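One chain comes next, on its own, written out as structure tokens in the form predicted alone.
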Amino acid sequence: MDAREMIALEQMRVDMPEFRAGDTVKVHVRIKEGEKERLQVFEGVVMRRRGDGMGASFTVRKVSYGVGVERIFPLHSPIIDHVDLITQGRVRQGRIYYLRALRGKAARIKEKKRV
């Protein structure tokens, strides 16, 4: 193991739960404006997660008002202060972006069974 492997080790997260494409999550993302630091909450279906490692992302899709917002969010990003798992979907697709297409009630996932 060289030394910028053993950086990249000490910079990664732990504490983020195990989530995958269909799931609902809420990012807790830290946001500066001048002086002052707020949290500011972006929940939404995860469309993708993609990489391994220090580079690792994961994409979030919400409705907004009747748009469609996406976000990707480095997986070991500072400004990320946390993320709750809310729900976990039911989906067969590693990369969900037939989401895009759907509205209303057609854009649901069924939600997974807890065992």
Given for the second form:
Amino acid sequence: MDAREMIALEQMRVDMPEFRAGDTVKVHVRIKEGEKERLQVFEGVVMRRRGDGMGASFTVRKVSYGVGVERIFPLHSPIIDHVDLITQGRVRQGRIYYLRALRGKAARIKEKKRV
Amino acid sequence: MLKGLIGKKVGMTRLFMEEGRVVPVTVLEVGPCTVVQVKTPAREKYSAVQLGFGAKKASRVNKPLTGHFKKGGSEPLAILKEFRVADTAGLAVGQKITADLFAVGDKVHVTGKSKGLGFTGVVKRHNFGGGRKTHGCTTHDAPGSIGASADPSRVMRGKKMPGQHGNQQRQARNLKVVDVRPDMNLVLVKGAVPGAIGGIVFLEKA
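Given the form predicted alone above, I would also like to look at the protein as it appears in the form predicted in complex with its partner chain.
Shown next: the complete complex, the earlier chain at its head.
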């Protein structure tokens, strides 16, 4: 292993739960307001995961007051306090962009059957 | 005071700062460099030190250089490079200089040999626009006209043309040192530096 990989490895987070596209997650984001630091929760459906190593990221979509909001998080970012896996969804694509065109009942994702 | 060192490009990665900011960094293996020769105004009419970096088989070194290394009290080194200094005080032959010459926050110039791209057309070499790819066009990346007709009846000097691209010495200036790890001989600078992975680079404080 070369020095570049070592530097990348020591920064990577090992505390991330395993999740994939279609899963519902709560991302707890550290937010600094002046001196104070608080946690903001962003809950939604994982649209995709991309990249590997230090550059990996994932996109979470939620519908807030009727408006779709998507936020991209670097997987290893220190601003993420922790990620809770809420439900595992059963989807057949790795990137579920079709969800953007759907509203209401149609936008539901079936829960994966536990094995 | 000595301001420069010899190093090797290890590769690029990214670092997270605590506020979540991402900084792209190049990892450089820098030093330890051995002082092979000290040049003084009394003898050479100027002040400089010659540094050596990287091991080399003794059987691969020719006789004049073998003698040079012997005088410098060091084993044979692969790369030799001279750095000008204002004052040679505190620098002795045989001395080892490590990456802790640089500190976090320093600005450095990094010189290296850029990747050789061979004989390259004008689109890649000089960022010409080129022609259309479709709609019946048959000139896709030709340079087009290279000048006027009877007047001046020659091509202007310095006209950008196809030719050898890369494999030339280039310098990335004023890169910020993001991290220094003397225990592993590593210096991390923000941004890219010239050359391929494994290429030799010269670092100099800005």
